[in-house]
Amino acid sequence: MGVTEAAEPHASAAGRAVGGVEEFDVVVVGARCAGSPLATHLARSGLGVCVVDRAEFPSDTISTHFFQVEGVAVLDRLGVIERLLATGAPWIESISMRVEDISVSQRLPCRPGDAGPGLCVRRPLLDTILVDRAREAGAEVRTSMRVTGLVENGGRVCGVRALGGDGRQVELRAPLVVGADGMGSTVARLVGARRYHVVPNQRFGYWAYFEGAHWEAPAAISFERWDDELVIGLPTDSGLYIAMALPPLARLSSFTADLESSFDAHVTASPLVGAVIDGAGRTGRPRGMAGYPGFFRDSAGPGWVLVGDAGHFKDPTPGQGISDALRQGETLAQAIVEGLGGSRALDVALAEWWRWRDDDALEMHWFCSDMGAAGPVPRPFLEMVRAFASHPDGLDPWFDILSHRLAPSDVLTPTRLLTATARLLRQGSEPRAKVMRETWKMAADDVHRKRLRKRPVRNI
């Protein structure tokens, strides 16, 4: 779903100033990769659209940092692409992949017409490409405002309220508001948005950028899971590779105790991307986090709406949270535009845009903490991934995946799992009370998540 530049739905309330209020079409707050491109959207179709963010840009954030196909799909359709390509990051192209003990190296699957596989860039540069690029497109662009409350009316959100910089108290009116404030969500607190399908992390994640790397065209990712550990890297912009370390939550104390010394530890255990760093240097201290629940928010109400991390987060693990929120800016443009314009009644356009949200989302929710849970993985799963592995590309439809081009119930099916069990099973190398308990466990999860998503519960 898409946005012509060419659709102008009414006469745009860009800036307009009365008794000292502005008035806006739209009120963005959040500037980020959810907020900027969202804007950059709605101003090309006419709509007068004012973003704030507390951040003066170039900002760094937590991140995950790599967007896959579909998101570079956004991002070309945005112009941008060759703006990220300027700072030097590379096209990611391929993938070494160790998950115990199955080792794979392949291309990235690509189709005709796609933009280009993944890229990798910084927040600092990503995040001001993207402010820059809202700017261009004609958005009112506040920077250094911090949102202090919400103007209602007759029970609905039609403003807010914000702290500038210079201490100025200022009131910016729109008829909508959008929360595209990250997975705190300050749009998200004040309206009283509900979280539902919540996941508790099982690891935290620490991550260095080095000078220096020894890596060979064409650019990859590099996935290593042994034992309990966890370890991501790849190139990035400016010269720059990120190594990422994901430990179990357990560990927290003892690693952040000594942080740089566990740190460099951990990257430098795993093979592949401890060879690649091997004599590099690492330009600054690790940054991370350590809580990171994933969840889902009641994400469309009068007046208001939440996109991005402020409305669904997932384990970080697979990188999702970048493409998604580009994908969701893109889809919830177009419902607002219909909203506004009159083509539809503006919350039923975003209720229907939160049910699409939801249904694109959810089963990569589960396979997200799925990857990113703590402990063995389990000997059914590793051996679909086998059967996979042992074919030329057979690993397509795992990446498939992750690019929102499958669904993982297309690859994780029932008659997969079972097949995989009857295999190890003939095998005889793992015991077969543990075979049939982790087989049992997968496909009850299954049938419990259906469930939640019939009927999801909800807290604060």
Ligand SMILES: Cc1cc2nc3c(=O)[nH]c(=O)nc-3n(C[C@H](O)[C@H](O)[C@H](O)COP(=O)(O)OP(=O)(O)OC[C@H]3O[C@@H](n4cnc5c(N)ncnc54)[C@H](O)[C@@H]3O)c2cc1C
The other form holds:
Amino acid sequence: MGVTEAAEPHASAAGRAVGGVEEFDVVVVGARCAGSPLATHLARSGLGVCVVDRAEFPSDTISTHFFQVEGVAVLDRLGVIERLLATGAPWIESISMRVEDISVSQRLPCRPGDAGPGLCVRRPLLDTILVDRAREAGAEVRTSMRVTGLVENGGRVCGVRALGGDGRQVELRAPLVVGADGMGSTVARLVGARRYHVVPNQRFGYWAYFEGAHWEAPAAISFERWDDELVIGLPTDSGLYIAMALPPLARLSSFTADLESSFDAHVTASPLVGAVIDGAGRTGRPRGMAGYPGFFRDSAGPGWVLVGDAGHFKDPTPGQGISDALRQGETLAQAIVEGLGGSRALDVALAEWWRWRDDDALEMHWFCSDMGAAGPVPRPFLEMVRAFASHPDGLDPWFDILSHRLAPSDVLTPTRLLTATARLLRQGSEPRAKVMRETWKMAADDVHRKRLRKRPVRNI
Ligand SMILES: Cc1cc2nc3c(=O)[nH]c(=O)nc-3n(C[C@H](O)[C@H](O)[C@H](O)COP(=O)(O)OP(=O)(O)OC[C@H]3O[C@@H](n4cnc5c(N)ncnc54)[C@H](O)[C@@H]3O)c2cc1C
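Next up, can you give the form predicted in complex with this ligand of this protein, since the form predicted on its own came first?
Time for the whole complex; same chain goes first.
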């Protein structure tokens, strides 16, 4: 879906102030990867938009920041690629990967017409560029302003109450309030949106930046998974290199007891990342997060809708959240423009968008959760990876999953699973019962997830 665009700069219909209350067409709560791009699309379409964030930008957030072809494509349509490259972030063009005994180095697939393969720009820079873009497009941007309540009328949400940095209460009214306010969404809490497809994370993540890391062009992401360890590293903006350790959750207290030493030992234990940061200087204490369960939330109702992490969070190991927030901003903008423009009823347009979001994200949610799982990689899974990796550029279909060009079920087919199992049984290098148990579990998980798709279990 695209978004109808009006020529910029847009003469905003925003901010009619009546008796201390300001009126807009849409109020967006949260101004990062979901909120600001959505506000940009809406303002370009001629709507009066106010985007509110409690943060003052530039502002950091708990997130690493690799995004791939599909996210780059949206950023290109937003017109910010040059600004992102001006941060010094190189295109991430290839991958060096080791998963147990399988090692692969290859170019990330990039098709004719793609704006670029992947980028990694720290959040204070990325998010500020997105906020600036929204402002330039004509959106009213209010930072240092925390939304504390909703305005409702006859069971419909019709605005927000917010507290400015100067301590003043404001009321921003609109026929639609968008919660783009992250996984702990205030809007979701205030409307009572329930969660479903909840999956606890099995690892925790800590990352830090290094100066003087030595990597050679073309820039590569290094991904290394061995025993129960997982380390990722790649160049980012301003000449820095980010290294990330994702140990199993069971090791959290021993890891954080001496955080800096544990972190350094962990990332240098990865031959791929360790070689790049050998002799480089870490620029600060590692930052991290331990609790990030995956979930979906009820995402639309009378006068409200949730986008980005507010409506759905998935395990961050494969780096999907930023691109998804950007992609959702485009499709949601289309639904809002149609709903507020009268070509479809707003509530119907939003409910359909929510269904699209779930269809778009559900398989990827399970795929990401499997990628972030702790414990040994199931042998049949590893065998499927091995079969692909045995050809030059053979892992393209796996990266096409990450770019939403293929669904996980297009690649991880029952036939491939059975072929991999049969190969393992023929080789006899693994106990037969173990192989059968792992294959059975993978197949059973698949069936269970298909059932959940039809009948999600909802909880708060
Ligand atoms: C450990 C970790 C690592 C990750 N690494 C990656 C990665 O490498 N690649 C990737 O693509 N994704 C990654 N992600 C996911 C990514 O961070 C998110 O998917 C992305 O930030 C979602 O953007 P968002 O705009 O929906 O939410 P957020 O980025 O969380 O933004 C929400 C905004 O809402 C504002 N807000 C909240 N409440 C209020 C309120 N009451 N009033 C006003 N403002 C409010 C906040 O200040 C914030 O600015 C990672 C996530 C985690 C936890």
